[in-house]
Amino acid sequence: MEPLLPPEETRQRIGAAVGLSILLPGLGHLLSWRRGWGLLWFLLCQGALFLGLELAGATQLDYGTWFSFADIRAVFLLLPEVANLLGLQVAAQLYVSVESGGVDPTRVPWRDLGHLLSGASGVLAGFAAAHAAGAVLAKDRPRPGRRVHPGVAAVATLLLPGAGHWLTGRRFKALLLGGTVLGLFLFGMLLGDFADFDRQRHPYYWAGQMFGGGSFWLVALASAGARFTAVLRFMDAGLLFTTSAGLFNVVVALDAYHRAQHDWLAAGPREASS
């Protein structure tokens, strides 16, 4: 049986939508009229990254570079933020790390919750792609009942690894790939004695961890202060565990997307009707 697909039109807006919101978050949410929407994203993506900026002394722009051009600046590349491009790029000229000054970054208090903070703006950039995309299917094919429409499953899955599968009725699925997510996350974790969570020592895994969502950023924030006092046994295998389970949330995210898509279409005439 062939997948149920949005029209042409329709899939091309949806696209549009995706792009215009990696460029600026909320900017998608224009194509389909939800301007309220838009601003909610744009003022939490953007928000988040200069309180990050400010909190953490701009020591996240240690960890990225700029692409140029002709030998001119042109983008500047840091991960995640980068899925919040224009927001990274004005931050990037207005913004100098306090190392550069010669400030000792482990010596700003709130740089674990600035760096926290910064990197969700990009995640929740990528996500807030997801919703507008979204938006556009339910403005170009609106369907009576109570449908989820995919940018909200999508979104629920960055909440809590599962909610989206959850809220499209697939209990059995929420519970394993949540669970799945979850148990791995928590399992390295405990293998990296709760310090991987760790931007300024694998900036790299870092950024994986961070696609895992709310649940993680919790945990990372409670085991704020822990830092490595010796090499472990299993920390290696700590650091891919967790990142793989970071990874793996976002093709729990694009199943969940895909899955409250088909049920959106398939809503066809016969509940239309009834």
Second form
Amino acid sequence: MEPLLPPEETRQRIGAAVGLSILLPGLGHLLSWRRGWGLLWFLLCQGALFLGLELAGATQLDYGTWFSFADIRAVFLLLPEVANLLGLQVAAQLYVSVESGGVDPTRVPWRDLGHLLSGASGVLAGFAAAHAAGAVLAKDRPRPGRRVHPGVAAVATLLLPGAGHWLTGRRFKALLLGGTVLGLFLFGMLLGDFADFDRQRHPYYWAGQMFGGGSFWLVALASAGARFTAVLRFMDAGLLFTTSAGLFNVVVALDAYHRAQHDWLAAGPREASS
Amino acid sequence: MSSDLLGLFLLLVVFSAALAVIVSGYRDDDPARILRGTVRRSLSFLGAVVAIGVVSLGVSWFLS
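Same protein, the form predicted in complex with the partner chain this time rather than the form predicted alone?
Every chain and every other molecule in the complex is listed next, the one we just looked at coming first.
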């Protein structure tokens, strides 16, 4: 069965909502007049970013790099915070890492929580874009009943892998995909003795792990103090598994979005009340 | 050495299965098709990685 697609005009508005959301989370929601949601996403993403920087002494900035044109600093790149594009650019101008002042970053007391919060701001910004896209569809093509719009399905997947499919009535896929993502992640953590969710050791792998969402973040917080005491036999495989699980969750969220979109469009338009 | 190879093979089986579940779940919506696709894709990925591994091992033996 071919998936249903929104009409061209709606697709263009969805594209604009995604672009605006990446620029500034919450901005894309204004296209569908969801001002309350827009404000919530804005505060959530910027609050997480700036609170995270404060808690970690801005040591996140040590992992980023300036992208320059003709010796002029243009864009600061830092994964995954860069998905909150304007917020990160402002932060990169305002903050200086305490490490450049001679402070040992491992001695910053709330560093792990700070990195988790600022990284979450980037991931949340990506899902704010999905939510804004779903809101545009819901505005342009209203449907009867309490149907789940695609953005809600995607965001639910970020909270818990498989939850987006569960909300759209796909219980088998919810358990299979959610169980696979969580199982692969926990197995990988086990192989790495729960010390592999660490930005300082593997900043790029860490960015992938962050896309696992809320359940991954809780495990990361719980294991924040864990450090390797020996070279483990399969710790590299563990790192690969946990990072793959995070990236697989993005695929699961995309699928939840598209299935919910198909259901939404297949439901037919809301009839005008007589 | 042999137990390491066995361990790596088992890890490959786990990863192949997980990858196949995600890809099949993305491609299909029907549970029966997802399960069939998972088995097929899992074996394809596993076979391809093992084949590349065997060829690499053969080349390294040949060159050493």
